[in-house]
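Only one chain is given next, in structure tokens, and it is the form predicted on its own.
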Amino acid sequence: MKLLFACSEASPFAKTGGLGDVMGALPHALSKIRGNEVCVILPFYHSIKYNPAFPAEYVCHFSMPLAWRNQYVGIFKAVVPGTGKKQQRDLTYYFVDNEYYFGRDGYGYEDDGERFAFFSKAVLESLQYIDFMPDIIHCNDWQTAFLPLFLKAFFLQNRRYSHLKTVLTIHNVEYQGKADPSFLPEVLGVDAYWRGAATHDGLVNALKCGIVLSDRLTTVSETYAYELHHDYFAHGLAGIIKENAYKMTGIVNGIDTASYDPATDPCLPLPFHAEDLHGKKENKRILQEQTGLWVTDEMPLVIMISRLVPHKGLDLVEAVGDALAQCGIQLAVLGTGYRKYEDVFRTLAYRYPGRVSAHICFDETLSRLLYGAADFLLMPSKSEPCGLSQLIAMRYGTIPIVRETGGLVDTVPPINPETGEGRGITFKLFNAHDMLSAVERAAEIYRNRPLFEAIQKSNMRLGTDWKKSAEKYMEVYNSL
């Protein structure tokens, strides 16, 4: 089967939050079965372009219109050699390119709109310049979600086109990708007759037009896609979820588990593994000393690798916060986003020295060193469609602390202290004091020596690859 993945980004060549993950990761294991063909293809930003490190060759260029305007596209492709296990096929990526759009880097400006209209309708016409047809087209969230509306508005009169299909994941329904109504004809160049499909609650509104328009419809956990039927996680959109339930089908994510190794991550300044966690315990030691917390191994080191945004739940940290930081634990974060919340964390580093420390940045590597040196992970999420954060803690041998939401009721289920079984502490009111009690339980956890060990070594022996959520989505490719 020919596969192509829509995308706004895709690790290593841009990442700014999970897709990035996702999509680095997913194209490679769909890949390694038998009679597949994969391509990625993405938007080619400054950051990509001019980037030595990322060497594309030109393929073609061309003119299209979008609306009443003709806009140059040109294609430029890569090719990622297969890593780990032999089985692993090269992997193409192409990228569009205009200065206009993409010559500047992610999300966040006022033409975003236009911008990620314009890449969704230049992927269906390089199809007609590339030596890659695929069967199913795989689209990622609002910036492709216009994808289904320019295939059935243009390209299906087209006997190339006449056969494809579209998928189209829901990696999170808050962001949707809304719009004036006048943009409808103005930049999708469509007329009133897709206006029913495309618009929710007076505004164009991408995601809604992806989700009924697309041939099937994925998001990333089991629970997620529950709760995607409820006002609560919907973001106003559960009616039509509930319209389209029909073709949803909820698939777990994993992660690259060849990236993610604890035995062979060069940011670690001791690799271990699980038969021998001595390289973990000296992580800690390192990691306490470079960030200034008291080096000791009497007290659990909780962290928290998060965008620092409301719906990570971080109101029930700042609610609990000098309690958090003298129940016995020490507390290492790392993240950006709203003001308010980093100057939460700068504030109770300050105030509790030794105890806390917060980096407001992105940095990778200080991140894998977070995970190979924690004890413990906090996810207190009010939502969380799947979450890797727990995921990739599991594989470092760091316990999660989570609350019951989306994907963490999947992949996270309680400890129970008499027999051992489960794989994290969890809490399931969205409320600061349980979230608190949660963290005490893990501290009762720690001290409980070969109990706790037992529980990092069970975690790190465990599946959380790409294997059985890419079959899962072999059966909803296979159904189209």
Given for the second form:
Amino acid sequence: MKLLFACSEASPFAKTGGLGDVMGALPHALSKIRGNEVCVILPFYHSIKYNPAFPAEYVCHFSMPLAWRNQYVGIFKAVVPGTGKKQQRDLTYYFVDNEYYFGRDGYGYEDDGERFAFFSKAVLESLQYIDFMPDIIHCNDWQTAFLPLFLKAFFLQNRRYSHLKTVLTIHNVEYQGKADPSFLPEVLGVDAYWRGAATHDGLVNALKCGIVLSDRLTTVSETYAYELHHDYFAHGLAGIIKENAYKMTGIVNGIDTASYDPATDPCLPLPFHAEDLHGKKENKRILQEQTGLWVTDEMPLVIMISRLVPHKGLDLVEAVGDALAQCGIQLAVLGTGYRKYEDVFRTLAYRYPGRVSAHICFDETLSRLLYGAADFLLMPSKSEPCGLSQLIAMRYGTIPIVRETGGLVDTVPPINPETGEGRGITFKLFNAHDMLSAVERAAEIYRNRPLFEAIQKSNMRLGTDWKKSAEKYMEVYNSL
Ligand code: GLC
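Taking the form predicted on its own as the starting point, write out the structure of the form predicted together with alpha-D-glucopyranose.
Full complex below, order starting with the chain above.
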């Protein structure tokens, strides 16, 4: 099977969140399956184009209509060596170049809709020029959700494209890519026939359009696939998702276990593994020294590594911040986002020196040190399509404390202290005191050393790599 992943970010080239991690790992896992040829295509952002660490080779260029515009499209490529010990396979990444749209990084611009409409169309157009014609284009989130529309409106009648099928993965339904109705003729350049598919509640809606027009849909956990049927989670798209549920599958994310391996991670001062956790204790001491926390093993070290945005459940932390800082734990936070939440953590760190430390930044090395040093990871998400931090934490022997939602339900069954079964401490309601009591239960488990270490070790041995999920994606592709 020939697969092309179209996406707005892919690690190591560009990453703002979990999507970048998934696009950096799932294509590799699929390329290891016999008979597959996999490529990834993403925008040639400024930070990729001018980064000497990412040398890319020019492939071709052409011009392409986008409504009344005629735009330059350059295609570049880079070959990335395979990951993992076995069956290493190189992967080709293609980049769509256009200074006007991508001579800047990431998202958050007025013209994001136009930028990614351009990108999605350019992906299809480029197939006439590059040496790769996929069987399936796998789109991800709203940024590439207009691709099935472009395919149907402009390309499918061309015999070279007539076999092409599309899959759309929803990584987070909250971000939909909405625009004024004039976007249809003005940017997409399609006629009124497509208005019904492309609009929702009076606005052009990229994600809705992709949900309706793609051949198959997936989302990143089974529980989230179910939750999306409900208004509380679906951000206005519950009805549309229910209508299209017949083509939807929930497939939980994995992690790149070769990269996230505490035995070999170069960011850890001391490596460790499930048979010997001595290095982890040392890492905790080093981290405490580095971050100004009291150097002690008496208190459990709880970390939060997160984008500081509302759906991550930070309102709960805000509501019981003082009680949390005083309940006999240490708290270390790493992340950036809404000013309001950044300030919650800055204030806690100021008021509770030795007990709370806040790192309001994005720092991959520090994040790995935190995973490798901590006892617990707190993830009180309001909604969580899958979540990757809890998977990384478990791999590093850091036990998750999570709210029971989305992928957190599927990946963190609650610990039963009587039998030792389960992987983490969980709470059900989106309620600050329930979260607090979950943290207190975690501290109790910490004091029960044999139980605590048994859970650490069994979590570290879990198979959270991409193998099983890649096979489930194959079932989706094969059905097409
Ligand atoms: C989004 C979701 C997160 C998921 C990630 C990768 O960032 O919020 O839950 O793990 O996408 O699929």
